[in-house]
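The chain below stands alone and is given as C-alpha cells, in the form predicted on its own.
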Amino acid sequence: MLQIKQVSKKYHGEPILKDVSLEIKEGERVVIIGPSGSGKSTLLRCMAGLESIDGGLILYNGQDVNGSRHSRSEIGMVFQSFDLFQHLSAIQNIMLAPKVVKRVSDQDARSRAVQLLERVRLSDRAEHYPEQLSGGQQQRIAIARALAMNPKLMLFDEPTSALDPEMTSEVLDVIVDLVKDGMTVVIVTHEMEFARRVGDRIIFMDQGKVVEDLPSSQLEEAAKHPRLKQFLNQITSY
C-alpha cells in the first residue's frame, strides 16, 4: 500500500530523515518507536503528504503521494494536539472536511457524522464544543474527524502523549476497535504495551534511520541493536 524510498527531509539545512526506506502492506498494524527527535513524526506527515521530502519518493498504491491529490484524499492522521476547531461542536468538527472536499451533503454528513460518534463512544457530546470535552474526549473525535473522510489508511502520531492515564486509556481502546476492524494504521507511540498489543511489526527509528524493522512478538529476543535495547532500557512501561 505504501512504498518509502531512500526519503531524506531536512529542516533548515539539519537533516531530519536520511535515507529512509520501508514498506507497508494493506492491512498491516505498523508501530514506530524511537527517542524525541529521531524524526518519527516528520516521517508521519511526509507520508500524510503534508510536508515535502528532500530526496526519494513516498507512493501510496504505486502514486507519488506528494503529487497526488487523491492519494493524500485516503490517508487520515490524528495529531498529539487535537486541533479541533473551537468554534464548532464535536458533530460539526466531524462534519466539516467531508462537507467541503468530498461535498457530501448536509444530511448524509450528519448521518455518517452520527454513526462515528457511536463508534468513539461519544454518541452524547455530540453538540458540545470542545473546551466542554476532556482531553481524551477531543482526540477522540479528531479521530471520529479523520475516519469521517473515509481512510484506507490512518497514521496516528503520538495520539496519547497529552492525555493522563484514564484518557490515555480511552483513546487506546477505540484505536484497539480499528485495529480490529482491519484498518492499516501506522502508529508513533511510546506505550510499548500498547504498541505489542497492536502491531504487526515494530519499527525502530533513530538519528533519521531506520534502525530496526522486526516482528512485534520478537521485540524481546530480535532487539540485538544496543541503542534499541538502551531505549527500551529507558521506557519505564516496557
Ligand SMILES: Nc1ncnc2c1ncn2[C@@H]1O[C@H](COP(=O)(O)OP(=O)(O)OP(=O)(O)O)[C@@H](O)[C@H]1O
Given for the second form:
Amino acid sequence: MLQIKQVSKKYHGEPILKDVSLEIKEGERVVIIGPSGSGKSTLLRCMAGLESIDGGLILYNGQDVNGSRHSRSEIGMVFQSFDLFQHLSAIQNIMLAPKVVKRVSDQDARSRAVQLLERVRLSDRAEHYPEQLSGGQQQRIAIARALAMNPKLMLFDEPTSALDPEMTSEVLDVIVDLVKDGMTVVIVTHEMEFARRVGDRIIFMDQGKVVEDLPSSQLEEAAKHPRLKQFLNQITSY
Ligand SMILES: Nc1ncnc2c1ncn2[C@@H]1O[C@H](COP(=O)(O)OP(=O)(O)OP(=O)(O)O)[C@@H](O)[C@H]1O
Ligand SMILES: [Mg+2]
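Just the form predicted on its own so far, so send over the form predicted together with this ligand.
Full assembly next; the chain just shown is listed first.
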C-alpha cells in the first residue's frame, strides 16, 4: 500500500531522515517507536504527503504521495496536539473537509458526521466547541474528522501523549475499534502495552534511520540493537 524507498529529508541542510526504506501492506498495523528527535513525526508527515522529501520516493498504491491529491485524500493523519479548528463546533470540524475538498453536500456531510460522532462515542458533544471539550474528547473528534474523508490508511502521531492518563484509554479504545474493522494504521506511540496489543509490527527509529523492524511478538527476544534495548528499558521503567 505504501512504499517508502530510500527516503532522505533535511531541515536547513541537516539530515533528519537518512535512507529510510519501509513497506506497509494493506491491513497491517505498524507501530513506530524511538527516542525524541529520531525523526518519527517527520517520517509520518512525509508519509502523509505533508512534507517534501530530498531524496527517494514515497508511493501510495504506486503513486507519488507528493504529486497526488487523490493519494493524500486517502491518507488520514491525527496529531499529538489535536489541532481542531477552534471557531468550529465538533460536528462542523468533522464536516469541513468533505464539504470543501470533496464538495459533499451539507446534508450528506452532516449525516456522515453524525455516524462518526457515534463511532467515537461523542454523539452528545456535537455542538460543543473544542475549548468546551476535554483533551480526550478533542482527540476523538480529531480522529472522526480524519475518518470523514474515508481514508484507507490512518497515521497517528503520539495520539495520547498530550493527554492525562485517565483520558488515554478512551482514545486508544477508538483506535482499537478501527483496527478491528481492518483499517491499515501506522502509530507512533510510547504506550508499549498498547503497541503490543494493536501492532503486528514494530519499527524502531534512531537518529533518522530505521534500525529494527520486528513482529511485535518478538520485540524483546529478537531485539539486537543496543539502542532499542536501552530505549525499552527507559520507557518501561517509568
Ligand atoms: N520544521 C522543522 N524545521 C527544522 N528542524 C526540524 C523541523 N521538524 C523537525 N525538525 C528536527 O528534526 C528532528 C526530528 O524531529 P521529529 O519531530 O521528526 O522527531 P520525533 O522522533 O518525532 O521526536 P519526538 O519523540 O520528540 O516527537 C529533530 O532534530 C527536530 O529538531
Ligand atoms: Mg514526534
